[in-house]
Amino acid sequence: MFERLSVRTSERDCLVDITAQVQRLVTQCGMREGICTVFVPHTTAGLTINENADPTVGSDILRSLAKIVPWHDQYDHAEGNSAAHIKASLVGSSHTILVIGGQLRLGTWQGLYLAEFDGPRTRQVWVKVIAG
């Protein structure tokens, strides 16, 4: 099964919890055991798995990335969004998650997030579920 999610972001830098949306796709396909690969086809957004119990973790991540990669610096890229490209490279563009008993097998406090670094935009998230 292959599906595309459309995710609207609201800020230049934000994390959007997409765990439930991806789980819904896994449930709809009816697969009980296998893997779920999630990918964003964008150069200024990424995917991360991290804590979803305390929202301050996400704001801490974004604030720390902003310190490491400031929006304004001596970048050569003419579009003015080099920081977004660098952050997306640091975070990465895909994750593979085990599916066991029809459920994404994430840790107790983990969630899957679209990491937006050049929004607000509408982003695509590609989801491939493979039985096995």
Second form
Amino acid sequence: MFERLSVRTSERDCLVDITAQVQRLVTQCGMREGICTVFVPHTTAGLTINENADPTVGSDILRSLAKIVPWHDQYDHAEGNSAAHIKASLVGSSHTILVIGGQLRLGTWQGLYLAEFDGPRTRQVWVKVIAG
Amino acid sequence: MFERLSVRTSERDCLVDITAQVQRLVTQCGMREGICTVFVPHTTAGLTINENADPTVGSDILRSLAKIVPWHDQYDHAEGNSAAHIKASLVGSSHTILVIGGQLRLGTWQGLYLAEFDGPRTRQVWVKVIAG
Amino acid sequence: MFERLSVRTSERDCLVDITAQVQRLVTQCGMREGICTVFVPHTTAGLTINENADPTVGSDILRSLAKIVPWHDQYDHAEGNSAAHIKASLVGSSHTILVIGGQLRLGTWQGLYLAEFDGPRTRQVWVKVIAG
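Cool, the form predicted on its own is there; where's the form predicted in complex with a further copy of the same chain?
Let us now look at the entire complex, which starts with that chain.
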């Protein structure tokens, strides 16, 4: 099973909750027990797992990342989006989540987010479930 | 095989070595070859692999993270623990480790740590081994 | 299948593209569909996935990490390489990549890099493919 999602992002920096879409793919494939690897094939976006309740957590994460890695700095990369590349390396491109009883097993307050750092764009997310 | 650990943390920020506990679960399940996915179902704690010999490495990591993401800043999240959420996204919630000959295969100086950023609390760690 | 690569790094901080070497191991093992877990058994080096086209992206990442985690600071660890340990925890020690049709499935602009933070050294990279 290998599936792809297409995710539209609306701002330069934003977190898009993709938990329900990934769960739908897991449900469709019918796999009950295993692990689900989620992978973002981009170099200026990543994946992160964080709070799904209060949206200010997401905005605090993005604002803090913007302080840690300022958009304008002495970067050499001519496209001008080095900060987005660096943030992608900080949060990472892949996550592996347990699948138990056909469900992505996340904590109560956890959601899986596409972390957009150079949007708005249409991004892909790749998903594969391994039984076990 | 899906197992859970309960880990008590003793400070707001601390690293707790969980290598031996995760190894025990791997040994119990009898799986000899494969991968072990370790997952923290929390949004203010994470997982990191780093040095298991000199404890000052861990305290340097925590102090450096506290400089990168100050506890007090202009955060919107009303619970006051945004820094912990951000640190969790920086180190990540999951790790996948090789299992060879029934052993978690880590480097000589590596240990697997629960990274607590908003303790003290009792945390869960989820573990699944996939044969292969 | 469990394989090891040996990677020589040439500077204190550098990114070494290991995509082709990891692909060779995946091809050798003959596994067509699954996931590939890549793991660095060191505590002052890590793994990151980022742009494979313009090398200034890599140098911007390294220079930005050096600003975020200065080499000289009030560290306690006597070996003097705390910054390298901290960077390793920020980028992470493992990555899991999809294998589709016998190929490591990366985005067009993505490469897999060993991130050296305390070189030059000879580093190991461990690779395991799980079918599924």
